[in-house]
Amino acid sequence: MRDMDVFEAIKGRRSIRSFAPRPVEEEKLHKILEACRWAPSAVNRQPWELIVVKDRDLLRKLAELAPYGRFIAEAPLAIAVVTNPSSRWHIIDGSLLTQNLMLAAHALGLGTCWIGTMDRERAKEILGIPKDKHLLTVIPVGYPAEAGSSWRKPLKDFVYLNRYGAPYFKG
């Protein structure tokens, strides 16, 4: 298996809603990890925590608190990223995070959906989490049973020259 490019994983990246039922090897597991310590953060203050979820009974009480998140309880594993509100950046700096571990995750061949809707209160007594910490995100991560689709706007609809709504592109 080849390296993906960054380009490449970036493009081909897509919300991944089935999973196969196929563990994940601890090995590409640790490829995400890393990935996920070498995001960027204000000052480096790198405010976040990591739960790998494998767990099955854990997978399906977390997959009951997203209503748009079922197919967590099919996946092999989840993440959770869970932030640090001492620091003023720390949702910025956790949603880095979560894109690395996303884009390692396609780059090796496996699947993520970002969850942004969750009872994250009970989420966090069911994960131990303290109070004074924050659940970002719950992210599943597996072997794709489908395949995601995408669109994008034209660059011409969004990128604009020195001021808003002044095209960059002509045409």
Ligand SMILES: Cc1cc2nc3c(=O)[nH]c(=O)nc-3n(C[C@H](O)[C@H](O)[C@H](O)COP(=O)(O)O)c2cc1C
Second form
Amino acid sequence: MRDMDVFEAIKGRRSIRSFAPRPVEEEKLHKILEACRWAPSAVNRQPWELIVVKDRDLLRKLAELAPYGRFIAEAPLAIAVVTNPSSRWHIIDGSLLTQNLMLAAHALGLGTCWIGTMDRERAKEILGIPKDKHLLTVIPVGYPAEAGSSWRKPLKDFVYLNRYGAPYFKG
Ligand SMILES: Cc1cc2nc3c(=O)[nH]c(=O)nc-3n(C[C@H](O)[C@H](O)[C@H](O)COP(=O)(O)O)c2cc1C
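Starting from the form predicted on its own shown above, please give the structure in the form predicted in complex with the ligand.
Let's see the whole complex now, leading with the same chain.
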């Protein structure tokens, strides 16, 4: 099977909030981690670490800490993205890595969802993350049990020509 075209991956990825019990193959997980590794970062500092969480009990505990991410409990695994605040770009760098993660997963037929709201201090304790590190997000990964749906503003609503507010796309 050919690899998915990058535009297809970008447009086709949806947040997935329901997962099949099917496990994720190690080869696929490895490809996803490799895609993370090649994310860009300011001054190439790579201020990130990842925790692959497969322990069901830990997944359940993380789900309890995420009011809009209860579905972490049913994912076969989740990836915690930990960044180092000693780089002032750590959130941007970690976010770029996470976008790679989500696109690579989608290209391999897997679903993900960025979990934003979480009791981070408690989640850090549960995962043994040092106090001076930042838990950016926890991304559940698994085979989708739903299609997901979303929408986007049309280009004409946010792309300007030369000056703020001047339409680029007419009509
Ligand atoms: C910073 C950030 C935080 C998010 N937090 C959550 C969350 O806590 N729970 C959730 O279900 N989705 C969360 N999402 C997913 C968004 O709701 C989703 O990306 C958006 O609705 C667009 O849908 P799509 O990803 O399917 O295209 C988050 C996304 C981002 C970028």
